[in-house]
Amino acid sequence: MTPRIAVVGSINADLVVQMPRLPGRGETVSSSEPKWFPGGKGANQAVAAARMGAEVFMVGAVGNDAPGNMCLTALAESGVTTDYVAKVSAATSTALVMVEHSGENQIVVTDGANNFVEVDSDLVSQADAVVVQFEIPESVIIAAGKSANGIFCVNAAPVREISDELANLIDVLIVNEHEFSQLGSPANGLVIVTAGDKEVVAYQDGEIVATAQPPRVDALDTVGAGDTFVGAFIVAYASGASVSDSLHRACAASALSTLKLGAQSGMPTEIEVNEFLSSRNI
């Protein structure tokens, strides 16, 4: 089966920087060349799927400017079907990545057209899975949640209080391990909490029910592997594998896309996550 799947949420154009370590309050550190690469949360989860193998639709905004077309042209690449991404007044929103050589980042993500995403009702009641962001307004959200009748993904990032009317809507809650304390642990339905190279949990009504070990690698750049694994999962999910497997696919797919530099660029294939879970018995 191949799943057709929605994601409503954020395009953001990437200025990334590499240092030897990332800043203090106050401090001033120089970096290397700066580059720019597509991304936002809801972009960078609808490549990652794609990848996966499923039909992947994006509802998103963008301005009309250079940085736009730069991140509707690698979404297009990658085979996500941008027809349900709006041309709006208001600039692309932008994201300053900076990169420890170590891998590890801080990013800080402006205001733009992620504020005028408009839901395609049609659209996400067909989907089988539909996943949504917290770098659009939850206004937005909360629409998604309405019309969707697949499943629907939350990932609560970055985080902000639940309400009670989209805690309602949620089929499955996709957190870091941050993100889950502040929280307040949500125990209702499917919860999955990633802890980077650690070991990632689902609770089922607050009981564990599955758990995985990402698989060690000498990562490169974090950027995008968080949206990566929600990529992964839910495309997995979605087709009707175990909450069990599909967990072990997206550890699979998010170690491997902090092989490269790229919140997009670097993440995986489909054959790839197969060929890696082989040699490694997975």
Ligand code: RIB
Second form
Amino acid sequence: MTPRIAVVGSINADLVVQMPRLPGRGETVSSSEPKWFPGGKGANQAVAAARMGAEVFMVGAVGNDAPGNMCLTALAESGVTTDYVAKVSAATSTALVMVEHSGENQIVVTDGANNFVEVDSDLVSQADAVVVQFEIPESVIIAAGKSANGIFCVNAAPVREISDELANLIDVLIVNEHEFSQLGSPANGLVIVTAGDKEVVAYQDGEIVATAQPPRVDALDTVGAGDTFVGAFIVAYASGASVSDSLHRACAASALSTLKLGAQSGMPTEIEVNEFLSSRNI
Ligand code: RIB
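May I ask for the structure of the form predicted together with the ligand now, the form predicted alone having been displayed?
Entire complex below, previous chain first.
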């Protein structure tokens, strides 16, 4: 079955610079020429899910500006429905993305149109899965969770405290190891903890239920790798795959996404993930 996925989340224009190493506090370093890419955790997850074959609806907001148009075009080119993205008077949110030659990164996200996302309850209530992240206001996330009838998946990034009201709505929580350690015992239900190129662990009500080892690749840019994981995982899981199989697909997609510069540029298609998994006998 082709799952219907509603992503309620952020859309950013990413201004990306590459450098031999990230600057320390108070330090100035030289970089490559800056390049603009479509990004934002919400938009990235929507693109990742669409490339994995799902029917994807983006609920978000952009400004009436060139960066917003760039982001909308990228979503549409990957097959994401953008009818639920509002054009608002605030500017499209921007992410300042520094990428070290090792692939590590640092990101600053500006305020902007992401603060004006509004949930479409009808759309959200009909989705097989609803995915949110923490680059939009908490009230919008709660509204999405309350309207969701399918799987409500929360990617708690960038990390902030999870309120009791939100915790009670979550079916699947996806965090990285740093976010996990800051959240303590964040939620019941399925909790997935990623750790870069180290083992991914899935917990159900606190017990380990599945693990997967991300395949080794020569990463060029890890920006968007976590978003690719979220998008690929939710498509597999909402299609009825086991947690274990969903983790393996998500790990493969995430690894492949790091081979190109730009959060969305390297996100693989369903066919590419299938070929990669069979080439490695996974
Ligand atoms: O997760 C990667 C994303 O984080 C980037 O695309 C940037 O926009 C920030 O939101």
